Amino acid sequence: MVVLAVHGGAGGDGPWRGMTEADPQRLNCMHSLLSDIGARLESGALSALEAVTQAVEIMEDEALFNAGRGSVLDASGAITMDASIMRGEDQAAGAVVGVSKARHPIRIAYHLLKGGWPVMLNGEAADAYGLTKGLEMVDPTWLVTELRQAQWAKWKANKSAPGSTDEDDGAVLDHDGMGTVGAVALDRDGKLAAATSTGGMTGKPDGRIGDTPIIGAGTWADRNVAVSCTGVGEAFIRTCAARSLAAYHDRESLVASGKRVLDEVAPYGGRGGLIAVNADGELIVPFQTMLMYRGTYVNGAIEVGIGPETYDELSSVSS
């Protein structure tokens, strides 16, 4: 059995909505590539640790999602991109904080965990370490959308808090999410892999680290599971959501173990989400806001959302 599931941010408040103009082209990303890196992690061509890379350098490069470009700006105007990624078999990790040149940030992540030491790298050297594995580096401004700078100046103009933005970019769209994107797999070999990347929130204070960078907040993967989170990266760092999980999965269900996850985070105002698959197959997708965008690939089967339910208006977008 093989099991690819992704997650493109959780965000929003009150009910669903209904798509907006620019979602088919989200919905479209996630199945094109559970499509492809699906099909080929099915057939073995691909580890669940290639999968879950490839399937984030793919989101990093659809700037409607928040990861590498389109990543949303910080408080002075850059963009800074964090990632992590880790390995089930022997919990091997990796992780970048703060990079602005790696065009694929989950990339070095990747580099870092093959090369065993050490974990997490930050900013420049993060970049340069990549430029040595021979990874493509852009001039920051590529990495800029209008979408962001259109959030940001709103942001500024309002003289709003930290990411308040991030779900309100009218000028394009009614909502956003937190645009976090995540990937977690099960390969034919019963492996289990998982990994996260992010532009973090709006308007940032320099030198902010969220959750997806923090193994066992974030992110983990263990022989038993593997787990990527999306939404209020504090409240994920505080009960190290990713890891606590794994931990009551031990004596309880998948769908158990996710709720009590998300109900942890909750009084923290860590309202999110999360994707994630156990070694016998299960997969869980919950979260506890308006949306989050997520696609499942499970033994060829392929499925989209974004709101609390499958809707069919989704079947014209991935047919």
Given for the second form:
Protein chains: 2
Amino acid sequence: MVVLAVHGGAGGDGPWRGMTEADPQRLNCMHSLLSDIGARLESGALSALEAVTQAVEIMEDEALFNAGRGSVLDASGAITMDASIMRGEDQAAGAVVGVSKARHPIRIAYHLLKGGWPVMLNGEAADAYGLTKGLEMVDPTWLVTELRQAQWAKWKANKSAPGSTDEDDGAVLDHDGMGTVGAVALDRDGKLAAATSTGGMTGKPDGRIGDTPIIGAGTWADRNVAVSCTGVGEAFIRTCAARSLAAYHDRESLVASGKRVLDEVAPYGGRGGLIAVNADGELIVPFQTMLMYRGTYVNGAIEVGIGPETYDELSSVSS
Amino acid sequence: MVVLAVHGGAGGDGPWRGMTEADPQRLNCMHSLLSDIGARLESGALSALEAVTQAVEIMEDEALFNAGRGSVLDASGAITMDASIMRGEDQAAGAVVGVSKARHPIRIAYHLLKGGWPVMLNGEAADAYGLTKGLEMVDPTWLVTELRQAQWAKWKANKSAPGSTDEDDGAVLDHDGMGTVGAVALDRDGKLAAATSTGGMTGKPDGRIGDTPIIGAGTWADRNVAVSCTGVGEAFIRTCAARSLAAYHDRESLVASGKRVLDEVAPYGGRGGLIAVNADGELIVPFQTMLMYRGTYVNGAIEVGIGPETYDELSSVSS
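Please supply the corresponding structure for the form predicted in complex with another copy of the chain (the preceding block corresponds to the form predicted alone).
Next comes the full complex, this chain leading.
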């Protein structure tokens, strides 16, 4: 069997009440890529590593997700993007922090993984490394969309409003600004991979690094399980969420492990979600926010959506 | 009981053969800080968090360690420093990447931990954050020592030598260039903390991030155990070494967990070592390199050294 799952970010306070309509553009993007990449994963044309890379690239190109083109703007109004990727069989990994020119940050991370050393590159050096690999660089203005400019202006206005306090200065992870993307896959050879990419949070302070580029926090893959997380990054760093899930799954079911990780991040303000697949093809897509864009491909069956209500009610969808 | 342990980096190929003389300046630095900070930890004047911060600050000031003043030079001949810190009781954390002005990078990480959000700051933004906290900034030339300039010149000459291949271009983690520093502590209240600080590797490529600022890789602390690692960072990232040790220690002894982590990093080129203390006061200081500068304070007894032969022969030193 093969499995491919993707997420487009978790967001929103409170429980799912069925009152938010799913955005068809994002669902269609996920459905289309699951259909295409899932079939090629099924045929053996793609490895898990290639599948998650291509899945994330497609979501980076979809402007409504917060990664690649359509990334949210930081405090200065610029886009700085983070991404990481990991291959389960040998725990090879690649990660980039604060890139601003690459069309596909995840592809730079992929090349770092393939190159073997270094694993992690920062800022302009990461973009420059991508250029040496022949990757497409774009004008930073091409990455910016009107939607993200409007969200940034709203954040800026609230920040400057009379009566605003220091507490109001925080960056925003709301329904509008969410959209970190990720993918996990199990291929025909039983091999696993995970990838995650993001623009961060609207109004994030200059230099802030979240969990997405941190191997073990936002992304993890080993011989047993592959994980991609989304949410308030600081809590996922403090709990080393993705690696912790793998540790718990050594002793607990995948469902219990996913629930345990989300229970751990919650007290640290870590609203979010994750997707994970294990070597047996079991799959979970739990979240504790109001909603999470996510889609799954399991044995040819594709599901996309933004519910269900809470991760407590979610069980494995694999067969 | 209270426990404090420090390391000053692991390095050298092959087994310990008793042929390398320990450098008295580094041993004296460790002995002196263990005596001072250990006593204040014992009296209850210092928490584990304060103890590891001060211990690392003192080692950052010792020019023969590769952190703070005396950091190694990167490919461009500049100093860029990484550090991270974690408090076990609530897994609060702070980390800085690529700072170049702060005298004590670990103290910026400490203030990020205290501030709560963000956890991780990059480059100039991290230095600027330190300045807002009143921390001492220094002229970058003050950080540079003649020893590190000579090591860099040697690296540069080898890199440019006729007949050198791409493989020769790698950064250097040899006996001369080692010296990442770290500390772990258990205080009178039974609370744990860990901290790590480094200048990286001589000739490291621009933008390369190692394991030291990565929570879960170079540094970890929770209610059960505190860990600080040193060595070839990429392997410690790929194995999420510090967090993995904590996971293994849920089921295995501390000694077995430390050995397992070093066995895992080895196939990825991960020569190095670590120090770890658990909530029962058990302590390990294993390494798989030729030597590791390390010192321990346990119930008033201080030991410093660079042996023993291999981590296989090292057992817990706690009582």
